[in-house]
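Form predicted alone, single chain, as structure tokens, below.
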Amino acid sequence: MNEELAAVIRKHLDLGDFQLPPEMLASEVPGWDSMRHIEILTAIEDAFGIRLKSIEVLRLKNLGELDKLVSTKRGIK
């Protein structure tokens, strides 16, 4: 997982150096619940200057797929 993205998630959830492997589900990340979900996605959008569509987010299965989506939106292959 891209360290910049992991840093945004860790900072928003106050996770210190908690590891975020690509196969991890959002529901497995401490503090990432349905109430915080939109806040986290908004923080990611703001940090990277991108916009995530609802349908794109709904299709994501794990953090690795979120990482790929963010990279694609940023124009990084």
Contents of the next structure:
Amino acid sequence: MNEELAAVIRKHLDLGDFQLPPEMLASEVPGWDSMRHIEILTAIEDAFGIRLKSIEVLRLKNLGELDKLVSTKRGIK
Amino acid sequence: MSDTITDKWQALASSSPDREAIVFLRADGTVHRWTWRTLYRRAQHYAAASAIFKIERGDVCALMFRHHAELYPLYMGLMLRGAIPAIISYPNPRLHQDKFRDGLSGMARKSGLVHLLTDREFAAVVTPVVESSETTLSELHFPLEWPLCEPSAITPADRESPCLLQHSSGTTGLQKAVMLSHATVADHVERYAGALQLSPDDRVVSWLPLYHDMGLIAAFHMPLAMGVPSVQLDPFEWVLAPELLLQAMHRERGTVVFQPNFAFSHLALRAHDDELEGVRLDHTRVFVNCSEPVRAQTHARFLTRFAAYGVKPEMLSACYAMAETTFAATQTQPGTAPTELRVDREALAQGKVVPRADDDATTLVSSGQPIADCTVFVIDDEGKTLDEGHVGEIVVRSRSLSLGYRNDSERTAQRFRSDSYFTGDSGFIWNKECYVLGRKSDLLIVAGKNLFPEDIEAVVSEVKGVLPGRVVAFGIDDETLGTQQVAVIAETDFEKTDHPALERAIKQAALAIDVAIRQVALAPPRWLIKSSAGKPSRSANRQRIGELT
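Please give the other form, namely the form predicted together with its partner chain, since only the form predicted alone has been shown so far.
After this comes the whole thing, all chains and molecules, with the earlier chain placed first.
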């Protein structure tokens, strides 16, 4: 996962150096529940100046897919 | 009021076969429109198939499904068969499978579940529970794979026979099950429809799960029995994409929405304008706020946020409801914004309601007056009825009372007395309207969901590094989200502990029972104040959490 993205998630959920492998589900990340889900996405949007549409996010299966979506939006290959 | 829920369905199926009954929606654009003809016919198929699979009259049938278009006729079919459906929550990936199984076993025993009907995808999780020698569950069924059976003759239900079973909270084994008769449900939905002035022109739009009383009774049974179409969304999709509700309100011309307080905040904070292009909400009649204390700040935020889309103050509404009284006890007048009362904060803490208008006032929102055949009053600790303006325990005397908690005569005797339900909620009456302040007990209400602190304390206690039994869990107010959040204080060997690592381990352990802890505070040994019973006191330690952070 992109280190900058991982840093935003870790900081938002106060995760220290908790590992975020691509196959991990959001529900497996401590503190990442449905109520905080949108807060985390907003933090990601603010950090990178991008917009993630709800319907795009609903399709994501794991952290790796989120990483890909964010990278595409940021124009990172 | 002399028929049953199933009589009402039969009458609607013959009088308005082409009218829409239930519209099932998914975020990916899937739409399934059940008309009364197709829905009732399918329910009859399920009733016939359930007979082949040896589901008998009076058998309690747990239904465990994701958002699925077939869930509605299946549920109805079981009721036509004379069985007693109980919709329960399904395991989500966050929940540890063993914890889910423990919860299900406990629920099966307490609620007397006989059949479990589910989707094949949950087979691996639930099979060990059904196969266990100690369970009341005798059979596991996958009804989505049942053959289509020709409808057979249906024996009409008797008004006094059991109709459905609903649970008062999640799936942890501590939940309470209430059984409701056909008469109780059929009469209650008529009374509550009256209080809401529900008419055939209405359309209910709901994202609520059916294992919650508001989702089951208010957003499913009531519209269905009254011939009002309901539009059903997936709760899990809604929480991730709250715009879905407003889009559905617009497209389907929705007029009535039921949701807990937090959902109003969630929509105001998280629904994006760019996903609401063209959406109009002018045709809404009522947004009913129910299932957790109603907050003035939340209503104000919701109004400001959606005024440009057509939301007006008079569309807001509040209700006080619980599974034990089928659903509603009080409801504000539709078409009029709920009364807001500004009272002295200090005096309120002392149990007295003293109106005041300056900055030291706190604003409370009325939940309205009792619906028909229901009375609400407030008592003190000795059980004496209090006058208006005094805070105490809210008691509901209602014709819609359930018969009590299933297989729990002790708790039934405590809570159900003299045709009344002793709610355990704290509140007061002012100008004949009911104001609900919160729980008298330590029960937490997080996003409309009841959580038992005991469950959270038990899992945190097992985390390596936490001193066993030296844990308290309680709710802290989150004004922004308009709900409570879970906080935990755990004693540990303070100096030798890696604090961040232990805090993470505690949060992760709670995920196994699907609880997200917002704040963990670690304390040295013997820090927690004990109650008179010798256990760490939740209320006393809650006041002191600031000393640790």
